[in-house]
Structures are given as structure tokens and as C-alpha cells.
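First, one chain by itself: the form predicted on its own, in C-alpha cells.
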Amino acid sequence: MEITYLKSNQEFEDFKNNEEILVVDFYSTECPPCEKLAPIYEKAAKIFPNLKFLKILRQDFRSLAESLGVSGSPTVLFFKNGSLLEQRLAGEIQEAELVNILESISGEKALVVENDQKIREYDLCIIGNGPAGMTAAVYAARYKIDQLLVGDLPGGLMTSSHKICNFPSEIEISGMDLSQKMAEQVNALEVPQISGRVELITKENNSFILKLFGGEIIKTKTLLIATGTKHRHLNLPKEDSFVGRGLSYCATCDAMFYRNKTVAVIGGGDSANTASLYLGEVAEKVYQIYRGDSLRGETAWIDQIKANPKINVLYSTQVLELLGDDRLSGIKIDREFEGSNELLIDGIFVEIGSEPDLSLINQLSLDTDRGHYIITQEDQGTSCLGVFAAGDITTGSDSFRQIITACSEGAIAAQSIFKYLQVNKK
């Protein structure tokens, strides 16, 4: 079934009252998780042809979003016979999560989409299309390596950066705009690409067999793991249920939900600092809560925070509990502030760093450090012959995880892979 883009509030009421099951995606512009969800949502519409799928641009329907308790992008709601169901998804939505709910509320199994099961063979498969993966793809293209780039969001976590001021050639640029510039260069070089995620990797003789979530099978002589990292969570009760209901991991995506409201940012590094500054332009008041006794990161950001009267930094403080019933209403902290250990806030933004996704690392049995980052050699090689790694997922660049160092590692990896393929020609 085709996806409908909402044109009016009356149209929404008509769909809600006339469709047995209505699936609604509230999305925003300049929203990386929304772009990541888009192909997943399109696929869901194909494998559940009896359900009605609707997309609503939140900026055009703010009142409708607020009436339905939507406070994050993307948010997917489910209606059955005109009633809003309890299930909802928000933030970094995975395909399996969406499919499981749709099967549950419809009583139907997802249709199997027929894929061409012919195994496609390459000399190099780059997994991850953040700055490391895209830079590697550019260099590999110029080395004329037969390659494939697999990823679900060009730019990765970089897209959620509100402002980048330390990338050469750019005085100031958003993470989304820098990601698009990199993607344009990859596209101009006609690098073969697949939008998706790798589900399974197995080694077969001197090659690697990859199975993607969409069913595609790839065979490659070499691998470059450039999957970056994922947001670290607070691991507190109710955290998952509050995502999209007052809790967010992306200030760039969701700041506008909190115009003239009170918010909290958790963390003390560059990502937290820039989130506080961006929210300081939108919200009425910003609490920045950090367990350390001084903020970390670039001095320029820290100086701006100290000069901003809207931002109040609570040092040596940790969040103990998330408060609220259907949505977040406040937080409990481990010390008293202004006579209470509870802060009443409208929203919380979690910016406490990131961590590697272990699924592919474990499948390949790669050597890692104590933080589970892939140990790399000078040529970006790993403990598995034929597997290279680059970017934030590695121990390289003295663990200085920046866009520029990810690009550097991607370039080094591409050159090393070129040399490896030359030596191992058959």
C-alpha cells in the first residue's frame, strides 16, 4: 500500500475513523532518525498491504502532535478502530520493533518480499556510511577497487550535531549539511551503495559472506568495519518508555518541542555542551547535569555555556530516577538543589557519550580493548586477516574520536586494503 502524506486535520480524522488499523509516522525536517526510519517505514507499507500508513510533517501539524503526546521525532503511533493504542515507537526505531508491533495489532504475518538471491561479489565491502566509511569509499573509488558501501544513514551520529566549527574548510556547518556534502561526493563517484544493515557475517575460506536484513547476500574479499558508535543510555527504569515522551537523545531533532520550556541535558562533553547551547536558543531554562566537577571538551563551547544566563550547570551530580507516569515530568538527583532533590522539567536530553555496537565485532571475534573498541594496527588492520576498521569504533588516533580523525582512518584503511588486494591477487 502507498504511504499517504497528511494534508489537513480533517483528513487525519477521516483516516482514523474509517481505517481499521492506521499507522502514523510523525517526522521532522533536519531529523537524522527520521531519515533513517523512512526506508523502514516504506518497506513496512509493502509487507503489510492491508494496513493504512500515514506520514505527518510535525512542523505543519504542531497542535495535532501535541494533542497526541508527541514530543520527539520520529514518533510512530498506532490506531485501531479509531482508538489510539498504547504501543508507540520513537527515536532510533529498528525494523524488527516496527514489524513486531504491526504483526501483534493486526494479527497478520508480514509478507515476504522476494529478493534477488544471487550472491553479489566484491573486493571490498564497507559497513557503515559515517565519515570514516564515506571517506574510505572516496579513496577506494579512486583506487578503482570493486567496492560496496552498506549503511542506513549517511553521516551516522555526525548528522545529529547542531554545529561543527572545527572541520577544515568549514567555518561553521551543521552535522546534517556536512553529511550531505560527503554523501554527494560519494554519489558523484558512483560508488555502489545499499541502504540497510548487516545481520550476519561468516568467513568462508578467504572471503566473507554477509547477509543483510533485507535478504541480500554479499560476498567480499575484504571488509572495512566503520559502524561508529551508538548513544549510551542512562539505564534507568522507564527510560525506554519515556523516549518520545519527554526524553530524547538528539537535541537537533527535538529541541523545537521545548520552546519556552524547561529542559535538562545530561553529560559534560562536547555533545552535551553543544546540545545545551542549542537548547539555550530555544528553551526558557536549561539545566546541564554532569557527574564531574568541570565540563570537558572544547574551551570555546565551555566559555559560551558559562556566559549564557539560561544555562545552569549542576556539577558533581547524577540522575537517580526519571519521574512521571505517561510522560516525563521531572528527575530525581543525588543531592539537594534549591531545597529539593527533584527537578521539575519538561524534557531531558541524554548526551553521556557513545559505545560500540558489539554485534559484528563479536561475530568476527575481533580483538577489542576494555571498552570494546576494535584494536587496530597502524594500517587499520584488525586481528582478523582481511578485516580492517576505521572511525569511532576503533582504538586508533589516540582515541581522539573526531570527524577529522574518522576521515583520516578511513583514508588509511582504503590505501591499506588496496595494498592487501594487490598482494593477494588470484
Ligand code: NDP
Given for the second form:
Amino acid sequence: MEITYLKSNQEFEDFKNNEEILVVDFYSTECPPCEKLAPIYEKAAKIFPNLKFLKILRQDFRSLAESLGVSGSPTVLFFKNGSLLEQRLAGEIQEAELVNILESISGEKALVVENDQKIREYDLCIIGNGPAGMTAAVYAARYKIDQLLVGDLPGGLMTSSHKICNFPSEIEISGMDLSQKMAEQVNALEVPQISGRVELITKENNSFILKLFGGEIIKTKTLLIATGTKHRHLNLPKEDSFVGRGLSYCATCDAMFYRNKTVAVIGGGDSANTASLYLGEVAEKVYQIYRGDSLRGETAWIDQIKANPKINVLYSTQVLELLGDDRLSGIKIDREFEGSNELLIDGIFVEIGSEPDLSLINQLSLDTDRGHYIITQEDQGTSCLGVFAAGDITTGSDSFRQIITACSEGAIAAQSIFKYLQVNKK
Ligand code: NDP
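Moving on from the form predicted on its own, kindly provide the form predicted together with this ligand as a structure.
Below, the chain from earlier opens the complete complex, with every other chain and molecule after it.
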């Protein structure tokens, strides 16, 4: 079934009252997890043809979103016979969680989409389409390597930076725009691409067999792992349940929900610093909670934070507890501030860095350091012959995890793979 884009509040009431099951995706522009959800949501509409799927641009229906308790993008709500159900999904939504809820509320099984089971073969498969993967794809295209680029969001984590001021040739650019520019170059070079995620990798003789979430099977002579990292969580009780209910991992996506409100940003690196500055433009007050005694990262951002009267940095402070029942209403910290160890806030932004996703690393038994980053050689090769790695997931570039160093590793990897393929013609 086709997805409907909401045009009026009345239309929403009509769908709610007339459809047995209504699924609603509140999305925003400038929202990387919303873009990631879009193909998953489209697929869901196809495999559950009896349910009604609606998309609502939050910026155009602000009060409707507020009345339904939506405070993060994307948020997916479910209605049955006119009533809002308790289940809801927010933030980085996975296909499996959406399908599980749809099956449970509808009592229907998802339709099985017939896949073309023909195995496609390549000389190189790049997994991950952030700056490392996209740069490698550009170089591989120039080397005329028979390649495939697999990824679920062009730009990856870079898309969540609202302002980038240290990428050569760009005085100031948003992460979304820089990602878009890189993606345009990859598209112009006609690099074959699949939007999706790799689920399984096995080694078979001198090749690698990849199974994607959609069921496609790929065979490749070499692999470049450029999957970057995922947001680190505080690992506090209730953290998952507050996502989209006052807790966010993406300031660019959700800052607008906190116009003239009080928020806290957790962390003391560039992600936290830039999030505080961005929130400082819309919120009334920003507490930046940092466990160390002086902020890390670029001095230019730190100077702007110190000069901003709306931002109050609480140093040597840790969050002990997330407060609230259905929605986050405050945080408990490990010291007194203005006579209390509880801060009443409308929302928190967790910006405490990121860590590698271990699933593919473990499947290939790659050597990693203690932080689980893939150990790479000068040529970006790994402990497994034919497997290369580039970008934030590696120990390369002196662990200086920047867009420019990810691009550099991607370029080096592509050249190494070119040489490797020349020697290992099969
Ligand atoms: P970082 O690892 O640099 O910083 C993470 C911060 O979170 C640190 O201050 C760390 O504290 C704190 N932290 C980690 N774990 C916890 C925890 N469990 N509880 C409380 N605090 C915690 O990650 P970033 O995402 O900030 O940056 C990653 C890279 O990306 C950097 O190289 C950065 O320069 C780059 N970047 C650049 C941007 C830009 O230029 N626009 C924007 C964002 C990132 P501690 O300091 O004590 O270790």
C-alpha cells in the first residue's frame, strides 16, 4: 500500500477514526535517523498491505505532535480502532522491531518479498557509506575496480554534525550537506550501490559471501569494512524507554523540540560541544554535564561555549539517574548544584562519543585493540587476507577520528585493494 503524507489535521482524524490500524511516522528534515527509517517504512507498507501508513512532517504539524507526546524524530505511533496504542518506536529504529510490533498489533504475518536469489559477484564490496566508504568508492571507480557500495545512510555519523568548519574547501557546512556532496560524486561515477545492511559474512575459499538484511547475496574477492561507529549510551535504567520522550542522541534532529526549554547535554568532546552550541541557539538554557575538569576537542568550539551565557558547563559531574515516569523530567547528578542534586530539565542529549559495532568484526574474527577498533596496517589491511578497513572503526590515523582522516584511509584502502587485486587475479 502507498504511504500517505498528511495534509491536514482533519485528514489525520479521518484516518484515525476510519482505519482499523493506522501507523504514523513523525519525521523531520535534517534528521539522519529519519532518512534511515524511510526505506524501512516503505518496505513495511508493502509487506503489510492491509494497514494504513501515514507520514507526518513534524515541522508542519507541531501541535499535533505535541498533543501525542512526540518529542523526537523519528517517532512511530500505532493506532487501533481510533485509540493510540502503548507501543511506540523512536530514534534509530530497526526493521525487525517495526515488523514485530506490526505483526503483534495486526495479528498478520509480514508478506514474504520474493528476492532475486541470483548471487552477484564483485571484486570489491565496500560496507559502509560514510566518508571513508564513499571516498574509497570514488577512488575504486577511478581505478575501474568492479565494486559494490552497501550502506544505509550516505554520510553515516557525519550527518549528525550541524556545523563542520574543518573540512578543506568548506568554510562552514552542515554534515547533511557535506554527505550529500560526497554522495553526488559517488552517483556521478555510477558506482553500483545497495541501500541496506549486511547481516552475515562468511569466508569461502578466497572469496567472501555476504547476506544482506533484505536477503540479497553478494560474493566478493575483497572487502572494505568502513562501518564507522555507533552512538555510545549512558547505560542507565530507563534510557531506552526515554528515547523520543525527552532523551535524544541527535541534536540536529531534535533540537527544535526544545525551543525555549531547558536541556542538558552530556559529554565533553566535539559532539557534546557542538550540540551545546546548536541547542544554545534554540533552547532557553543548556547545562553541559561533563565528568572531566576541562572540555576536550577544538578550542574554537570551547571558546564559543565559554562566551555563551545560555550554556552552563557543570564540570566533574556525572549523571546517576534519569528521572520521570512516562517521560524524562530531570536527572540526578553526583554532586549538589544550586542546593540540589536533581536538575529539572525538559530533555537530555547524550553525546558521549561512539563505539564500533562488533557484529561484522566478530564474524570475520578480525584482530582489534582493547576498545574493539580494527587493527589496520599502513595499507589499511587487517589480520584477514583480502579484508581492509577504513575510517572511524580502525586504529589508523593515530586514532584521530575526523572526516578528513576517514577519507584519507578510504583512499589508501582503495589503492591497496587495487594492488591486491592485480597480484591476486583469480
Ligand atoms: P569523544 O570520544 O571525543 O568524546 C566523548 C566524550 O564523552 C568525552 O568527553 C568523554 O569523557 C565523555 N564520555 C564518554 N563516555 C562517557 C560516559 N559513560 N559518561 C559520561 N561521559 C562520557 O567523542 P565525540 O563524539 O565528541 O567526537 C568523536 C570525533 O569526532 C572526535 O575526533 C571529534 O573531533 C569529531 N567530531 C567533530 C565535530 C565537528 O568538527 N563538527 C563534531 C563531532 C565530533 P572524557 O573526556 O572524560 O573521556
